[in-house]
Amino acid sequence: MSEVLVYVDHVDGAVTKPTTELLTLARRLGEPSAVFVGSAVDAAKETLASFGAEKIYVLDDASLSEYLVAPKAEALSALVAEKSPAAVLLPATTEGKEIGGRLAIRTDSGLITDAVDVEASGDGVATTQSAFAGNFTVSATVTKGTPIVAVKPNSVAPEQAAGAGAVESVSVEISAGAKSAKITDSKPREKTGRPELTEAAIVVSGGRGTSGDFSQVEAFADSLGAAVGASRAAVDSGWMPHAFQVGQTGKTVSPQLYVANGISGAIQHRAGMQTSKTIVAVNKDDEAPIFELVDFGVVGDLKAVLPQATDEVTKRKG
């Protein structure tokens, strides 16, 4: 059975969970190798193993953690070179896109980026996109040498399935050119204690319609252990910051439930989550076009339906 090869999402060593629905996608094509960069591979190898990965291939270089993403996708068309994997995985990151595209130059092949579902097809890779902000599903497949797919966050359910995991230490020689832009400082994101809004399983956003009055949005979020979004309106003024904003210019987001609360539906924030699983929207303009794509809607004040909707919530938690 022909490897797959899955580029592994890590925070020092602490396994994100896009990396472990890759594995879940990459046992439909082959045999999972996980390809970890950095130090901290005992942190990660019962989480790897645990989801099917077969090897975990190591590269603890310096040169991949101190500059951008360059080296990074040296490292791995030298691996992908050597193993001629059936095809390479990597999560829908601003990163995993990015080393997705220097990959597919250096190789010569094809990709495919915000994939929402992966099959074989025959002796290569069909994927399923969802395009123009969610109006059409696209099925796609690479004709040029490896598949390279970037698969958006929540796409599939992960699922556990014992893998070897034997690791294997890979040397690489990074070029110069590759060295061009260093990274000089970085520092952890203040937490918030809710769940990143881009693997977030539930995400409750709130719109214009919160007067910029997010309480009542972040209340109902917390009840479900669910990430909080905004729409673009809600940022521009000033309300969140534009790290919380979903649409086309902010995060896409695909989770299983996105609630979107006093938010017209304007087709910017329909890109970033319209491909969400089940869409359930709280407005009180019966017209708004948000009701166009929801499987469950409310007319209604969010300011009075949210407190109801958190209390029945943390009621039958008990």
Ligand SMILES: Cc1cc2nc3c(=O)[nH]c(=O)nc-3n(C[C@H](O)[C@H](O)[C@H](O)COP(=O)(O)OP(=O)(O)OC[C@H]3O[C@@H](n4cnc5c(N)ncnc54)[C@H](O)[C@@H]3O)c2cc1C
Contents of the next structure:
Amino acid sequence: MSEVLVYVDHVDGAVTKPTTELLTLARRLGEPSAVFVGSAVDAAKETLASFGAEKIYVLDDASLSEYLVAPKAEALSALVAEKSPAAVLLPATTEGKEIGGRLAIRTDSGLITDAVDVEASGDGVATTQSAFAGNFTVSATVTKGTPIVAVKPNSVAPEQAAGAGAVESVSVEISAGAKSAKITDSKPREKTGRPELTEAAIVVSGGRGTSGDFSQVEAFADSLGAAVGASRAAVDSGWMPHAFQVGQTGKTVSPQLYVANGISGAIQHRAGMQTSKTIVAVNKDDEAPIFELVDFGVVGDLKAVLPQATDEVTKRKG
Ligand SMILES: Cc1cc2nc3c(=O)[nH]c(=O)nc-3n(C[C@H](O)[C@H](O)[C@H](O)COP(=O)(O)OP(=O)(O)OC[C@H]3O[C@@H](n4cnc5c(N)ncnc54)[C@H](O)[C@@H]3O)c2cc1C
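Form predicted on its own done, so how does the form predicted together with the named molecule look?
Below: every chain and molecule of the assembly, starting with the one above.
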């Protein structure tokens, strides 16, 4: 069975959920081999093996973490040349997509970004994507080179399957050109105790309808263990940081549950959340466009609805 390379997204060896999703998908295409960049593989190998990684290629070279994405793309392209994998899967994060784009050019291959499903198809890989703000579902196959696919977080439920997890060190000569942009400083994001927006299984968002008070939105999110998101109107008003913006020019989320509160449902907002599995909206205007795409809609004032919903969730959790 051909190998499928899975780029491991991790923080100091703590493997992110999207990586376990990619390993789950990789098993449909061949034998998953995780590609781990960094020095903390000991912290990661158990998780990678438990989601089916037969091999774990470790690229433990300072230049891969000191510089931006170019060295990682170069290292992956060397692995692709050596292993001739059936496909390369990456998370459809900003970094994952940039690595994928560079890798596609280096290996003269086809790249598909923002896939929401991946299947084996003949000799290749077929994907499903959601396009034009979720109004179209597109099936695509890579017809040239090694299929490189960036998959949206939350597209599949991660399933465990024991893999051998054999660790193999790989060293790759990185070109001077790839080292032309260097990371000069980094600091951990301030912890909110909430999940990362793009990875969260539940996202509770607020818009202009909050009038700047996100406390009910945040309390409801916390009762569900959800991430908090916001419309552009809310972040442009300075009510929430820009990193919380969901939409065309913000983050793309695809959680199991998306709850939009006081958000009208403009096309640019939909573009970032329409692939959510279940969509719920609270809006006091029963003609708000958001109601066109919801699975469940509540017509009402979020300031009255959300506290009741929060109380009910808290009560049921016991
Ligand atoms: C190039 C471009 C890119 C853009 N990118 C994005 C993007 O990435 N993300 C994004 O979100 N937008 C984006 N926008 C902006 C987008 O067009 C909308 O202006 C924006 O999404 C509106 O935000 P909103 O729904 O919070 O506000 P509004 O459209 O003002 O809607 C507020 C809603 O709240 C409801 N409401 C008011 N009070 C209450 C209450 N007490 N309880 C319940 N409901 C209430 C109202 O009925 C209304 O439906 C972009 C626009 C452009 C031109």
